[in-house]
Each structure stands twice: as C-alpha cells, then as structure tokens.
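As a starting point, one isolated chain is supplied in structure tokens, in the form predicted on its own.
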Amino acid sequence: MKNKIENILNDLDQQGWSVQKQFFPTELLRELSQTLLLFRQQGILNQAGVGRKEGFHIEQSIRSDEISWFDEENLNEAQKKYLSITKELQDEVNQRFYLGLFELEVHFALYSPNAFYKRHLDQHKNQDTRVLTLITYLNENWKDDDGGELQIYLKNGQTVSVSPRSGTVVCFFSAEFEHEVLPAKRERASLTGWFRKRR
C-alpha cells in the first residue's frame, strides 16, 4: 500500500492528478459493492443533486446517479476498512503537501444505463473545502465498449479519459479539474469522496 500511495502522491506534485489499478484489495471491493447492492435493496439511495444546503436541488439534466453517504454511525466492515485506507493517503498526504485535511466525506454512486453527470467542478461555489477528490469504481467484468468513462479535462486542452474498472482510483486536486461522467450501457458503480479541510 505505501508504494501505491506514493505512486499517487508523486503523479499529484508532477500533474495535480492520478490514476491508479488495483489500490485496494479486491475482497474488500466485492465487499463495498456488495453494501451498495444491499443500500439499493432497502431503499437508501438518493436521487443526487447539485449545489449544497439551501441551493441544493435536483437537476437531471445535469445529473442522474443515485447516491448514499457513508453513516458515521452505520458503518459496516467493509466501510470501515475503506475508511482506514484513505486515510492512510490523507495522512500522507498532507505530510507531503501540508494541505491540512481533516476528514474524507464519501458516498456510494450508482448510475443506471445512460445515467451521466455533466462537466463540472467539485467545488462548490464560494466554498473551497473540498481540495482533493477520491473516486473508487466497484465495476467488475468491465470492458472498453461499455462505455461509462471518466472525462477529466486538462489545463492544456487535452483530456483523460478513465474507463470505471474495478479497483481503478482516481485522484485529483478538486478545484482544478472539470470532469463529467460519460453514459453507459450498463450499471456503473463507484465510491466518491472528498479529503476536506476546515473552514
């Protein structure tokens, strides 16, 4: 674990991004996408939306994933180790960076055939609190012309594109990458997240 993490740690002093095989174990995957199958099973996905607290709302023509925060109070196993691991690379993270991250906010996402989520920033507007963006695909069994990329859009025109294979990690500073979600033609599953600093 300590060479992936400084894989990823030196693609974001040399880019300001990283894409990563295989970062964590494949058991513990199977496990968290096992936890998505079952929050969709009771009915604790969410419609996702855009904007944060009073400008939150529902935009489907700009997003149509289905989404479930990580209880603090509800973790399961397979979360917890999740959990454990990120902060592993928060930690280095902020040794390397001095970025001062506190916390990792995450949620699963699910995408139905065709979903997508248009380009965008991870930043909320007048608010700089998300400074690195975790992505983490559950997908097993992926091929090349399910579609369902990750399009990240670099300064200099070019673009990454990011197939959502299982145990592929995608890490990037959030304020500094526009990125969209491209449509699939099957179920795609991940895990997105923040590492967060204070206000």
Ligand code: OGA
Given for the second form:
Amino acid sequence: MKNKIENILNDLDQQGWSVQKQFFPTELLRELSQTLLLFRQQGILNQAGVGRKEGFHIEQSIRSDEISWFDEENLNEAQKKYLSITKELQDEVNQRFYLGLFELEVHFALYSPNAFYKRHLDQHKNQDTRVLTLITYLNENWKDDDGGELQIYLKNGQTVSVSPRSGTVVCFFSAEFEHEVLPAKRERASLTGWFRKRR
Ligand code: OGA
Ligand code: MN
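The form predicted together with this ligand, contrasted with the form predicted on its own above:
All chains and molecules follow, beginning with the one already shown.
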C-alpha cells in the first residue's frame, strides 16, 4: 500500500492528478460493490443533485446518477476498511503537501445505462473546503466498448480518458481539473469522495 500511495503523491506533485490501477484489494472492491447493490435494494440511493444547502437542486440535464453518502453511524466492515485505507492516503498527503486535510466525505454513485455527469468542477461556489477528489471504480469485466469514461480536462488542452474498471482509482486537486462522465452502455458503479480541509 505504501508504494501505491507514493505513486499517487508523486503524480500529484508533478501534474496534480493521478490514475492508479489496482489500488484497493479486489476482495474489498467486491464487498463495496455488494454494499452498493444492497443499498439499492433497500431504497437508500437518491437522485443526485447539484449545489449545496439552499442552492441544492436536482438537475437531470447536468447529472443523472444516484448516490448514497457514507453514514458515519452506520458503516459496514467494507466501508470501514475503505476509510482506513483512504485515511493512510490522507495522512501521507498531509505530510507531503501540508494541506491539513481532516476527512473524506464520500458517497456511492450508480449510473444507469446512458446516465452521465456533464463537464464540471468539484468545488462548490464560495466553498473551498473540498481539496482533493478521490474516485474508485467498482465495475468488474468492464470493456472499452462499454463507454462510461471519465474525461479529465488538463490545462494544456489535452484530455485524459479513464475507463471505470474495478480497482482503478483517480485522484486530483478538486479546484484545478474540470471533468465529465460519459454515458455507458452498462450500469456504472463508483465511490466518489473529497478530502476536505477546515474553513
Ligand atoms: C463526481 C464525479 C466521476 C466519476 O461525482 O463529482 O465527477 O467518474 N464523478 O464517477
Ligand atoms: Mn466531479
């Protein structure tokens, strides 16, 4: 795990973003994927919105995924394990970049076939506590032809395209990179979170 974290830190240092394959153990990814399917059965996935507090609204022309936030009072073993590994990453990031990150707020996201999330930035207006975005994909046997790529728009005009394969992790500075989720032919599952600093 230490080496994999080191790879992310070096990428963040050099380019502000990182894509790692096989970051989390396969078994954990399976358990997380099962947790998400269970949440769907239990009806605790909600149509995702945009904006925060009074500004919050459902905007299906911008995003059409369904989400479920981690509930601190109610975490299963897989979720706890996920948070313990991401805490290691958080600690290393803090040591290296002095960012004062103190928590990961994270939700499951399920995109139905053809669902999308248009080009956007992860920081809410007038609120810069989201510092670092961390996305983990949970889709086994994903084929290139299935679509659903995450497109990351770099400042030099280039685009990085990431297939949402199980085990792949994407990490980038939230304020710096616009990105977009393209429609897929299959259902597309992920965990998306933000390491936050205090105001
Ligand atoms: C988000 C997001 C990307 C993805 O939830 O803000 O950009 O690939 N997700 O799921
Ligand atoms: Mn985003």
